[in-house]
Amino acid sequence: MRIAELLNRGRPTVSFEFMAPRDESEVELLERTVATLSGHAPDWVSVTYRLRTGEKTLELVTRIKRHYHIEAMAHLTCANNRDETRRILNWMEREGIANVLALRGDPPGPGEPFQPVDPALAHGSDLVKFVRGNGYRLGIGAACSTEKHPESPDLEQEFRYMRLKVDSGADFLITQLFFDNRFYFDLVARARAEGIKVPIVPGLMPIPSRRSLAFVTQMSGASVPEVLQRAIDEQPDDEGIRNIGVEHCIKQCAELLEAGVPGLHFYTFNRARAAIQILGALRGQQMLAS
């Protein structure tokens, strides 16, 4: 099924990114994790793509599929030419995947420069007109933001963006992770002023610890609100800082929920623990259905 569809039914969804292995040594986590949240009822997932284990990510959207019954997308990005990003797409659509996330991909390392591998694939919405335009049956994601990219000249130059994507033939977007609400609304209600139309879902990350705030922080432009700043600085060890994240995305799952977002979307960065903390709050709260 596409995932615009389960968007647009009428109750939130609950979703969850998994990052695909960087080796072998991480299979065994991610195959926990992926089990163990299975059990609570999401309505998809996605597994993010890294060019060095590329097939471990096509390999592991299809055995979610088959084997959780959960519908599954995989990510895509620009790290392919176009016969390999082909080869790729009709991979996908024989072995029955119904969904991908267009993206354009990050780059190296923080301020280095984004190479594209194929000109003609520099931009995710270049590789969302490529799905469109080779008469793909995929549903068709893709990724905006609610702040200022590192990359981006201002925020104006981020709504271009995801206009130009949206354009170009995404059916549904998916943020950066935020930590301020009042970002997202921002976002939503200037994208239905101008007709974008297309469902928007909020990215969550509750907070793991203190070195993982830094790194998202700086690859996302996400800004830290002063008082969850505050209450981090304050924490002695990163277990007090997680307790902390696990509360702060609660409050902002329940404000989002209030307003009729089409869905939550967390990233799991492949751990279960807290995204069962938060699932539970919210469904004790009656927020969510069991």
The other form holds:
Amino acid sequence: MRIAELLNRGRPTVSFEFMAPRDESEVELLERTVATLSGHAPDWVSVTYRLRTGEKTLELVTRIKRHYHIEAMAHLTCANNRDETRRILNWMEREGIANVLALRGDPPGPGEPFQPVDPALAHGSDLVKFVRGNGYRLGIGAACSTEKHPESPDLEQEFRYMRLKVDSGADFLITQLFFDNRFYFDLVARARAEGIKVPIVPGLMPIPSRRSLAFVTQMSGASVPEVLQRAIDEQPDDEGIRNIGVEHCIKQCAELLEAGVPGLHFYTFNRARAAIQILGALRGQQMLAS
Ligand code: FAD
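Switch from the form predicted alone to the form predicted together with flavin-adenine dinucleotide and give that structure.
Okay, now the whole complex, with that chain kicking things off.
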């Protein structure tokens, strides 16, 4: 089923993002996390696409669909040329994958430039256009930023390219992670005022550790509110930081649900505990259906 349909049903969806394993050492944790979180009633899940491990993304997405009967979306980036991209999309359709998240892809590291393989596929919007323009019947999601992307001069540019993704055929958007809901509310208000109607799903990250926080904020451009940063700085270890991250995420989710978001998308980093605690709290307060 197309994810846009699930998002338009009038009841917020819960979704988990899993990271495709880089090597064998990551497989066991991933398998355990997928099995555990599948039991917490997600409406859909997604699997990231990494350079050189694309096959694993496709394999995992298919397996989740077949084994757990959960709608699973494959991420796809501009890491391939047009022929290879076509081959992957054909494979997805043949295997019954119904949705693709069309992205440019991360640069090799913070501050390093992204080098497109094929000049015709240099940006998220190019990939959206390619999928739609070649007649694939897949539902198409795309990424958007609530804050300035590290490579952009301003938020204005982000908005312009977000619109281009929708005009090119994206039928829903997922935001980059953020820790202050005001950024999300501002983005949605502006999008609606300017006639962009597709669902915009907030992307949420329960902070896993000090190190991961530093890395993801650098890569994504997300800012950490001063009060949250101070609370993190006071923690002696990652367990304390993790607990603060969970508390903060519960508050964010509660406010987002009250505002009527189409869904909550959790960046799990292949860990189940935080997501389970957050959903437990929201379901306990009857803010989400069990
Ligand atoms: P783009 O829209 O191409 O934006 C990248 C930069 O280029 C921005 O500065 C933008 O302003 C600019 N830009 C956009 N369009 C144009 C244009 N037409 N002309 C000129 N400049 C333009 N990365 C992975 O590698 N694998 C994943 O699986 C993955 N999953 C993700 C899932 C979600 C929900 C999100 C939000 C991000 C994910 N990422 C993933 C990270 C993503 O690839 C990076 O955030 C990347 O920097 C931006 O991707 P994009 O598709 O928004 O890129």
